[in-house]
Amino acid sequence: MNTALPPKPQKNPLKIIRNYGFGLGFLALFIWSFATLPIPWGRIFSQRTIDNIDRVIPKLLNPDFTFAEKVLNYMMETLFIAFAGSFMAAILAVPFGFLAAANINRNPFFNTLGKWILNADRTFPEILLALIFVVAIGPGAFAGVLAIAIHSIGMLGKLYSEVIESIDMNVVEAMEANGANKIQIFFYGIMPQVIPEFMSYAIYRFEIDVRASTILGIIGAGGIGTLLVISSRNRNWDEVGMILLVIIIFVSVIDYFSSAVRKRIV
């Protein structure tokens, strides 16, 4: 019995040179990025920085629990902003998803228009939209809700269109062959196939929106970010520590329950 191992296949020298080339290229790009950025290395590694860290970090790790009730009230407002914005987006993204789905919308012009609208909507981050709405309608939670909703429509619409394009079209064609009208095909042929994944993506988007909502208050769009700005400007680092602790707990709990619910849905 021959127990000798088969010879190793010879590596293509051109592929080896190509892989090393890519690696060196990325390394050069990384070094060039840092070299061109105006980073004040002298200030970062100064005694003042060490003193600031020594003063701030211990207070952050000793949160002020007497501040907890106020933090919880602002955190609940943050959750309401995220939920209202996510719910609006989950509903309003549905028509855009169908508009951008190539297997449902066979018109190239409107299909491309739908994709462009969703791409354009995703271009604007929540913080920029919140800034626009704060200027337009004034500071407050409603500006945050609109920012979350508008941005989430682009993300959910994109995901919805991919779900629609992956449905089993044999079901739709069989219903058409049996004389079903478009409304019957929509409610009995398409929606049962897409609703579980629509709900899963909407819940996942809510997770992301909770994190996004925590910073909208920095520019006056409501939520716990407002409290974070006030405490940090007053250098009350023990209050900042309490705020961060509450954010971490809430986001972790929401992530856990969201994952559990999405596993049951899909």
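Residue numbers count along the first chain shown, from 1. In this text, rigid core is short for the largest set of C-alphas that superpose within 1.5 Å between two forms. This is a predicted model, so every value here is computed, not measured. First, how it differs from the form predicted in complex with the partner chain.
- When two forms of a protein are overlaid on their rigid core, residues whose CA moves 2 Å or more are considered shifted, and Y20 is one of them between the two forms.
- Relative to the superposed rigid core, S252 undergoes a CA displacement smaller than 2 Å between the two forms.
- With the core held fixed, I39 shows a CA shift of 2 Å or greater between the two forms.
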Second form
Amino acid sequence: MNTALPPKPQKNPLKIIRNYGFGLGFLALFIWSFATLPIPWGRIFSQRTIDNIDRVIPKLLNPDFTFAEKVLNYMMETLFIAFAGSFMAAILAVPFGFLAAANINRNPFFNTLGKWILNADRTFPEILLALIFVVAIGPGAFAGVLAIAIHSIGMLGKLYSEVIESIDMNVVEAMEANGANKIQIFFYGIMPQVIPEFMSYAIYRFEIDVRASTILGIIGAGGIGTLLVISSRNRNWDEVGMILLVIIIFVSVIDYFSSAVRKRIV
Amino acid sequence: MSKPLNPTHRVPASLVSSKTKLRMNVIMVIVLVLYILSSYMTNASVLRFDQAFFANVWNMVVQLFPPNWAYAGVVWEKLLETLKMAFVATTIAGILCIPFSLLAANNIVQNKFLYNFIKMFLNIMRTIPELILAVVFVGLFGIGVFPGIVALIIFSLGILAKLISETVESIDMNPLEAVRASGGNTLQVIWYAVVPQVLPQFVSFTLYVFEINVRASVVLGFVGAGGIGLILRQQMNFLSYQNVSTIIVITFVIVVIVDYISNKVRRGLV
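The form predicted in complex with the partner chain, contrasted with the form predicted on its own above:
Following is the full complex, with the preceding chain placed first.
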């Protein structure tokens, strides 16, 4: 019996060199980045850090439940910010979605413009927007709502435009052939096809916005982040533990319900 | 033969049943009431969009222009630090996520308890926003880039492990069986049967997380965790808005470029 192993497949030497070059380049980039970052290793691996960890971690894991009521109040404000923001975005994103949908907006210039506006909007972090609004109109939840709303338009508009591009155009054509005007086509031809997906995406965005609005308070735009900054500055780590616990529970519950509802809609 | 249509027979007013209509209306009313409640509670009603509001925003926008390009040198330096933080954090998270993503895939781990435990752990990890993690780590390690990198690693570990474990769950199991049948041990099964199937997705997801981390590390400096956020906050407090707009413009351009390159590469991979 022939027990010899089959010959190993020949590899293209150029490919091997390319792969090794890629790997080495990556490694060099990593080492360079790591080495040039100003990390004070002496301070991090010191007795102080160990003391800090000893002090902070047990307190984080033992949340202060007397603080719960205050945290819940702020968490509710966070949810209100997220809801108001996503609702505004869900409605304001509709015109942008139509602007960026290639099958509805046949003008290539405006279509590309719409896509670019949405792209630019998405890359702009909401916390930067919030910072600008806090300076412009003063601290408070309103700045947070505006930041959430404007940032969410970017993602929702893009998802909406993809939904619109995937609709059945035969319905629209049939209605055009029957002499329907633009408004009738919009309400009877397009909207029924896109509403479930629009709603599903809006709920999904609400999920993301809840998470995003928990941090808005760090720069003074309302919500639970306000409390987090105060507690961590005062080094009340048991309060921070309570805040983290509330955020984890609320976000998990909302994620669960949102995905359950979305599964039913689409 | 079917009965001819009755000429007086009326076309139904709508294709949607009245029950569905009622349900839709109730949902609409609930959503609307919730919105009115939230806009009342957050003091963000439509009435706030008055002349004073637009005047304030316009005032702010006017002060942002023109950007102060003399400040660009400082911005570059800090932005490079931000990019390095994102790169280091993503790489470490990419390596650390391998065991987690294998443990969170139900076709690799047969132990139901372990699988559910890891899944739940990753889910909890993903619920905490990176900026809040950064606040905690700044408390632990003091101000600097280190707490920022740790926060980014933990946050991206949650996302990466989830995405990659889903990829692992969807692989073709036949190569695994073949390697096992020819006497391969667990490590050999993973190296020769799992890795080649998930490698393109792995690289693609890691790039995607790098994009997220670049965006996230821009704001980490707000809480003292290093990067460009630090000078952004500082210049904001000094009210030097022209420097602020320099930072915003340069950051924005870099984020767009990173997104663009990463998107192109990812499209080539998968």
